[in-house]
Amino acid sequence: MRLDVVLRVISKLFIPFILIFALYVQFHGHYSPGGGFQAGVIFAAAIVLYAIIFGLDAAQRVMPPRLVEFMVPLGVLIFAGTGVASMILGAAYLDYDPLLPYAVDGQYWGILLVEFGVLVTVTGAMIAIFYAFAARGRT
């Protein structure tokens, strides 16, 4: 790991990047191919990319495994949550209409956080599936 000073300095150069775009997917996702799903694979790519680099301990400094478990119940969470929101005022299941005073608002709030709740738990799940392989054999 010490002769490997070029890959740390790219790496650490390109992360920021990789999270930017991954909220980038995130946010214009309701306009363009994208969303949720993806922005939560790019996201959990950037932390298997420094754990790659850096060392599964560090990764797990930046990204506990009590965190990265939290993430995935905290994601459906929000999904389900703006689900049930919607049907106490009054609407179906994920009809974001009434969540806001203007439809249309409600219908741009309701996607951003059921797709927020996409992200977060495909970001948990998938670092969790990395730490689990990762730490094979380390015992």
Given for the second form:
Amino acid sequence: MRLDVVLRVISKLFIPFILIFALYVQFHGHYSPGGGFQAGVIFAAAIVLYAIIFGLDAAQRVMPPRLVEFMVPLGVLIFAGTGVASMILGAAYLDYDPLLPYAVDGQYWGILLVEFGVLVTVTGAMIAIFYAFAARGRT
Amino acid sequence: MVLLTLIAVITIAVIRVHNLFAVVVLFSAYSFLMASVMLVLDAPDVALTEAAVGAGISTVLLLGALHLTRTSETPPRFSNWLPLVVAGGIGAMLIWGTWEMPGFGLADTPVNTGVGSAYLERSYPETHVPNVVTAVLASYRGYDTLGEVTVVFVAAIGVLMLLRRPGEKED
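Output block for the form predicted in complex with its partner chain, input the form predicted alone:
Every component of the complex follows; first up is the chain already shown.
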């Protein structure tokens, strides 16, 4: 830990805001630019910044590699599962109309669910790839 | 125009510079400029993605990759003339292809008369999502987005399999 104190203090200050901004981009994506993909990348960037400044071990205590690798397929499952759910409810695959009593609500929440799946997969994939590079360079 | 000139300058610099660390930093600047271009073209969604992925994550990943190799370029083993001719030819063909394109933002192009205006009219009553881009991506083109997510998934698995040495303990 012989890193510059300025970097450490500033990144400590910034990381919560980066995480909040990622969540804003995710859940405000219905109204403003953004969505699961962008939010996932921003979220992953916060973790990557943490890993660069405070070391890989500290980052892996926050986001264990097992969890990250679990997230990669989980997001695809959420996305595809939403489609299967709408099929079970009697509509076409990925048609969100029947998810809730009103078709418009179904669309709204269906998009939210699907975007959440995108977020989970993208975050997991980005952090997992970064961990793979970082862990490889260490030895 | 200023932005495009800057992008051209950076591209030439990337070709001239032989220190790969500098090239990675230049590519990051390139991505930020590209994001600005997208913002000027009224595509904030694309700009956000370009800034986050191009300038942020991919810079970090390229630096991580550089950490595993050397940071200076090896002199090319073969002559550069054939790649130059191929790249120049493809570039010329692409420019030739843009001659037939309609002007930017014209109202009577297929983009603005066909499915595009249908999305603009229908997406709010049908989904109650004011951001049409989100509605199109996640609902009308849900299959495409599912495909993209699957691509990310497969890419992550591929990179993990390449980088993790066989027999290494997963901690």
